[in-house]
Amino acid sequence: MSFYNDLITHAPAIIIAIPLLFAFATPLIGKINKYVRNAWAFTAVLLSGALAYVLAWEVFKNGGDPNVYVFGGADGTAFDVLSNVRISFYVDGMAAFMGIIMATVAFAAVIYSFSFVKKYTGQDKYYTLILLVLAASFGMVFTGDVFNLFVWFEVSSVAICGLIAFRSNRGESFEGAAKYLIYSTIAGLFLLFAIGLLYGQYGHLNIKYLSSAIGANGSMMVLDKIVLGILITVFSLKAGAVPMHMATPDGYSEAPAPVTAMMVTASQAGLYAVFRTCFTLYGGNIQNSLAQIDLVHAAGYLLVILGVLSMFVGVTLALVQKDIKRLMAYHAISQTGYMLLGVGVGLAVFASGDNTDFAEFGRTAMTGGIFHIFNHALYKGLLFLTAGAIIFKAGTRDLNKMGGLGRDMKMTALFFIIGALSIAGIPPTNGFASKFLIYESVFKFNPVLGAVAMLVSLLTLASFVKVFYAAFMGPKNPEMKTGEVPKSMLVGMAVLAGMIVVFSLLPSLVIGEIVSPAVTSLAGPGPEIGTSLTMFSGQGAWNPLVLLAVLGVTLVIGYVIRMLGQKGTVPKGEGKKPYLFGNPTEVNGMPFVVPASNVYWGFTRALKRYYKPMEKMHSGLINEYVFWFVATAGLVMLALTFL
């Protein structure tokens, strides 16, 4: 066997071993000097990331066929996982898809960190924890048994908690870390309890074995339903879904910017676990068990409900934030809703037994939701990095105290625009490509849900218009630092921005090569995505070149109209004065700018009956947040048990 074949065979274990080994050696390497330590961390993410891409290529090339690695065999695969107790990794199309997401964001985050954390102490510990988060994220998506899923869940939670508290000079950082740790610990206990129930019922922890055993006799045990309810709730909490999202904004807002980008991928590992649970663990015998069909069908509707709640609550709370990091955090919650909605609709149709509907729009909804996972990692990671760059120069997270940064931070402003257009789903970005699939397929499932998804995108755009206006436009605050951020921070942002551009120009290629194998790994083989859900052309997407051409012609026509219409209508020099929504530009000779918190004052005023109870729910008290989690878990278990 060649070296390359050996490498691919053992790749699942090596990909996780690299960041683990490098993490624990980082404090020793750091004693040499900081440059060697930085190179060490960079090497870790480069090697593990490159191997993750190579493994994904092999899996996708084979149509998503899994790479199964079982510890304890001579060649890593000698034992039958169904009849032996062994730790196993199972990397199919979906796991490989998630792996390249983790690798991409980690690569950008580590490069960005070189300059961002330069002024802080404890950098050895910082890079150690970053690598542990990467290893845990890989572990959650590669593992083939439920107990190791719990282990990696805990490693991820503890490492992220330490990173949230990294800036030890801020009491708020410790508070955010404590909330995240308490939330994650209680969720971990629920998860361990559910795993214990499965083991007690079936005597095995392997996901493939459990999938073949659950519902095998044509009926579903009450314990099976309780376990499904717990797993959905726990992993939805990890993903930051409403109403288990309460501690998420505190964690995101206090963690350093590159850490928040890594937290996005960690939350997506939670989404992966939700989808793997519903489709693989509980969908193994769905064709032979009417009771299992009913249970999985109900789970699909639960994901839809969680998705709609996350989308709407997240975006409306983001709109009123003046702290840029909290605003970004609520948008991360909102975008999670799109993924839950798309895959939830696919699951509900998949479990309904109507193969026609699943072929027509259910599979497309899944494709949109899974494609959105990668898009979300790219644009949300980029936006968190741009927020860190803004804070790095402005010295504040308060949008009301910013302004004029666009004069010096032109590249950061450009990266922000790319991320903002993508998250809002504006053509021709990759965010539009995945959202368009979700819009039309979900609209066929239920028109109201499609309308809500589009409304959330409009509010998302409005929110980021506010951020751009507050941070980059208007007069510059003389107390702010001048110049652009350091080059390593720009490179980190450029990595994610570059991939957004590629995904925006080639959405059909991305869907065909890496998204479709992921969908097939969950739902099985199926027909190609119908072109009835597309614009212009493309497989389950659209042709961005057509829209770019139309956009270019429109811009030229608009520019000509502007030039012709200006003649003789604008007094000399008048057009150079800034226009700020009809407000005066100067007060007593000083520049006047509308504060960011007042931009949508009328909207928030009109919805005060909505915002007042939401403010009470988000009290900041961890006891109340735990109550919401436990109550949600109870409701989900009741809903699934008494079908």
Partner chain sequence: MMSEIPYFAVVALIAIGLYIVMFKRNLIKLAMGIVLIETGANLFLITLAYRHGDRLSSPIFTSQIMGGDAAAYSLPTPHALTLTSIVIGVATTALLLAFFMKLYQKFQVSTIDDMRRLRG
Given for the second form:
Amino acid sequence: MSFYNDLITHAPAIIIAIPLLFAFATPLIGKINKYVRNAWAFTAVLLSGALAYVLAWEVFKNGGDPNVYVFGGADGTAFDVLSNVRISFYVDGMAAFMGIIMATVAFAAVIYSFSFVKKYTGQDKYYTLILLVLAASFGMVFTGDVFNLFVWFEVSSVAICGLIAFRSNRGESFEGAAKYLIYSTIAGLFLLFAIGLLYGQYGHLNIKYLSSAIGANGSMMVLDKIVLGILITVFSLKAGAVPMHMATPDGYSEAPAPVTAMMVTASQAGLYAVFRTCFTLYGGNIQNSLAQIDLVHAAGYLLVILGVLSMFVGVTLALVQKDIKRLMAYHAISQTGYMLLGVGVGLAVFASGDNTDFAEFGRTAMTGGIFHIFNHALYKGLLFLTAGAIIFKAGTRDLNKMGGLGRDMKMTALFFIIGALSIAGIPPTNGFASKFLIYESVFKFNPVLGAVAMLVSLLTLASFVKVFYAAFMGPKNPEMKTGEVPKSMLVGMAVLAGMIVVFSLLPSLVIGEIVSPAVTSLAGPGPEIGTSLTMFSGQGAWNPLVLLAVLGVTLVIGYVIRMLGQKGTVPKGEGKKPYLFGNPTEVNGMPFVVPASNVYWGFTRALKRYYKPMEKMHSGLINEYVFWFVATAGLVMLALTFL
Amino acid sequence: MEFFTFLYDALHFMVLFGIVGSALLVVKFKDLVSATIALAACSLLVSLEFFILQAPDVAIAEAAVGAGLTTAILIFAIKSTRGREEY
Amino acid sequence: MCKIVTLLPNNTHLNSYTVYAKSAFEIVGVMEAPDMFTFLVTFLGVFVLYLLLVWGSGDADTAYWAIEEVFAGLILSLISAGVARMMLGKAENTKMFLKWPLFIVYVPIFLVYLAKANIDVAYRVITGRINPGIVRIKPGLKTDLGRTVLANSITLTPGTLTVDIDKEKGDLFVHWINVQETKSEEEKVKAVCGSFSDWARRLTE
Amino acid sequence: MMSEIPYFAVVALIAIGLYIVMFKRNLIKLAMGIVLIETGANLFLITLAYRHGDRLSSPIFTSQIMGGDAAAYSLPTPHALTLTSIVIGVATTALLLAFFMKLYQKFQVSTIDDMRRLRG
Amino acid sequence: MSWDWAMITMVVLVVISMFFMLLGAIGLHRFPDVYTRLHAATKATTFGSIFLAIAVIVYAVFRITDPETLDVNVGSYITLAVHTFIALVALLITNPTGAHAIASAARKAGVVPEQAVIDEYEEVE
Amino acid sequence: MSIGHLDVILIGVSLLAFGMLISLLRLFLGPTSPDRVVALDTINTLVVGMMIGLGAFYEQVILIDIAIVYAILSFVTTLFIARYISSRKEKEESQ
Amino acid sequence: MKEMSPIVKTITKISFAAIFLFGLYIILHGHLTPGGGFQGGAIIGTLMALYLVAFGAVKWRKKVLSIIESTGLLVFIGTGLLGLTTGYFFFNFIGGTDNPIFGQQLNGGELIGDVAFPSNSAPLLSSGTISIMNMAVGLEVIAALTLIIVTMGLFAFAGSEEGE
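Starting from the form predicted alone above, please write out the structure of the form predicted in complex with its partner chain.
Shown next: the complete complex, the earlier chain at its head.
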């Protein structure tokens, strides 16, 4: 057992060291041959992922107590005099929760990559960068001081940009990568500036020390507020929240599919940093400082605003996209809004000083938001991987030029359906479970917000119906390749799909075992939401097994009714051929297929006044994007300073 | 003694003025090579400023990176693109 | 096949093992006997430089060099001489290394000319009187090193600035701030370079 | 008093850099703007570290730290941070310029107006 | 105020050095084109830095030989002198080469020397 | 007012800073890019001088190393810019 | 890429070994004087840029460079991991005063006076793993910066040489 204990003690460092070590050795290993190299990369994700799970298990077992690790110290678990110059890791429930997300998605993405990048050159670099992204994501969530947050932020940005530009035969990749890089670099420099401000005021970089120092004298300086504003803006940019989202779709859509899945987790590390900033860094002394309560309360409202904007703008823009990856990228933005909304409501209630409200629905909202992070990583990763499979086979990313893939790619279609149902929040899925918590609690907070959240879910479903229609149904394009995608891609998708199924069946267990410790480590202990098979939101309850049972009974009844019917009936005339999505029809005597971009023609036409300025906003000019970022940062700072 | 404190401050001020001035020149020059020259001057003066602010490690790094490498890769980039700012 | 980043004649006919073996030889610094002299001179030069850099590192009372610094210096000098030998090849004119004592004579003369040059520049800056032009001189130096010494010397001395150099003939194009009429070629060289062309020849040939 | 002066230069550098990034349209100029912002941030950190004592000393380990006046030394931590950010900065700049070079090779893009294939 | 030999030497050296350094800077404005400016900039500033470096070396030598400071730390002042000397040599090697590179580049780029009475470079082109 | 040995050097360094500003004016005025490179070269030499002087002024002898590095690296910068300038035709620009 | 004039080439040849040694000096004395792995590596990287611009051609193999880079990084991380054997990650396991070779005592203020300190403020071998890490970082930075310079330089100047 002593080896196991040592392993747990050193786990935070080793989890980061393994991907780094393997990444740097990959160019050397790649010289041997590609199978060894693939096995090498697989070993790296497997080892660090398994270790992340083990560490998370230990942390959750202790109810989210932090596992502290100080680099280079003789006693690596204790903070000492030199701690403000030492690098430390601080793995509590939330960090461990994020860690297992990273591990899962990276595992699936690397397996998927084996076949996906086979035809490209420079695979050594690809795997090196993938492992670097993984290490950077782990670093961002595990780190215990703000400067390391900056370092991992930049490592993650640079590595991701290298990966976006991986398909160097496409010029657009470089464009997307350059935009993403400019955007994240400027954000990183803002972050560095904010860190400098924090250091100048408090002389510490360690989050633990900072949180005990900020607001310790009962009042908030202007500089504190400015720092909070910068931090919120920068990390929301990383997460892809709306006024700063412009380069995100470019990056997401141009990256290879597995990389996009990794990017989702990297952006969630940004989200994690937002929550960490608001709850831990600024909420540390919240009990004894009125000024701090006001500030964090305002920050909660800001998160809610950002969340609602992200949800709505993301989903409406996704509806009109023709590029499949771009569409999904906008959905990623939209789903990020849910998390911001949930946790923002939680934060606003948490900082209102009203503990009963928080116990009643604020905590539920937070639980929903944080549970949604995991769900989002799973279904969004799965959807991006299926999109990659579709592009892999179809050879195009334009929805109007695809069709009929469902005949050959049955497994991919199945995975796509699982992911689409989950992202749209259709009942038996895990997406529903987390959205359910958000709807109920947010409705209690403000009914309008709950209504918006539901509306966005509807629109999400609509747009995925469109994708399904365009890609899998209808006539087949003869130029497309036939057959299912290679095995390793299927395995990669199956990993995520399996996780989704498990999460769908046992949401309350997942919440009780995984999400609750995370919430506890952010906002302190509180009532349990679900430990048994039924999940209680405070207003309602949800048990997928009941629904599945009802569905099963209904199916049986339907089958019985069908058996009782008359046999041998043949439909005649027009009724013989039912209209199927995407099948050619005749309009004025000409064969005609409704292209995917026209499916919601009426809707977009009706909202012309909304879409025109939106189009102008997303002009593709990086200047204007940066302007939006700077303007948002300024507005947030002003709002926090004067409200 | 007062005079030398003043002199030191004036020296410091002139270096900072040089930094900001050359940064403004970066904005002003339409010709990209001239802008690169101004940027190199800015980096070198910032290195001197680090020197004055008692950060020798950073001064060496900034001199090596800001002067040597950034200029080199900027020149390469200008060479392989059009080379002049159009407007 | 090893991809070689080169614009020089490449080794594509060699298989990769040969290339690696060759580069390994180069890295270790194994070389033929005639090149050893260049290597040794480089090594001694950089070792002296290292000793200068760490002068004063030892105990204040007895020695000026710490013993481990000397050992480190030996190793580093070997490395840098090896790398220089690897990347630059052998020096063209090894005889020059034997003439380095002449530098001690050369430096004061050079400094005197430098002083003259600066008084000249001061005069021209203050009065603004110039009569410039670019002239071509034929100093008749055979080696690049000699041309370099000459060019750099006359750049720092009165009224002259090397603009370009003819690679084949070794002629220098000199920007002359105060062009004077000269009759013959030797006179021109004399007027531009002073005694530096002789010195450059003496030093390097 | 005078040790506060560099902050003005910091603000000026960051403002100039942001101006370039937000209003100049040439790509190489954009990269220069980013370099300027980065320089400003670095200068900020170094200025934070500066201590205005009678002994101006760089934070190199000597016996004086043990016996004497440690307050006279500029703080070492921001120096380490600045070094890190310089390293990151050069990597970012090189990567960005490499992207621009490839973009020019592919599409003859040299201003941001040509870099609008991805939009909407 | 201590007017010992080092002080006097340093004052003289620094005055000479400053004169030529500033002369180089002013020469940039007094002369009409690149080549003549290079004359001023290269020669004068190099010459000036030699004197400044010698002033620093004189200071170091003074501290070494000064009985008050002899027992304190000789090594540091030796290092000061030697490193200054190395920096000076680096300047002496690089400055004329840089000037030559600029002049050559300017001539190749087609910058014609102003007020030139003769230009034998044009024959080459 | 008592002048120490190092104060002499400080006066010199301040004058060098002034000269640096004058050279910066030439960098601003141009008119061609070789002119600007000349100004940059001058600034470099002046700054190396300043570094040597300040290193002595602070009595931090190791700071002189920076001057060495600076002298070498600014040379490389000059060469790079010169290399590029020589490959293009210089036009007289107005600004 | 065309080479520069013989003067520049000769000066490069003369000063190459010296600048290289200076970079190594900065790397080796990273714990004693200003500088360290990155700074020394950057100096040598810039030296390679000087070589490139003076000679106009390089014959380095990208593969070898990337191997050097990986090796440097691996040594760095490996040194950190070796710290696990005796203490914690990045523990300075050969430092300390009881180590006979790498743990030499600092000079307790006898050598160092009240003013400045000589070229070394402490013995060369007083840093434990920090020296090793500096060397690893230096190796990595040299290789990485050279790769950047070579790749971008060849991209910029390959093929079309400007009418020469």
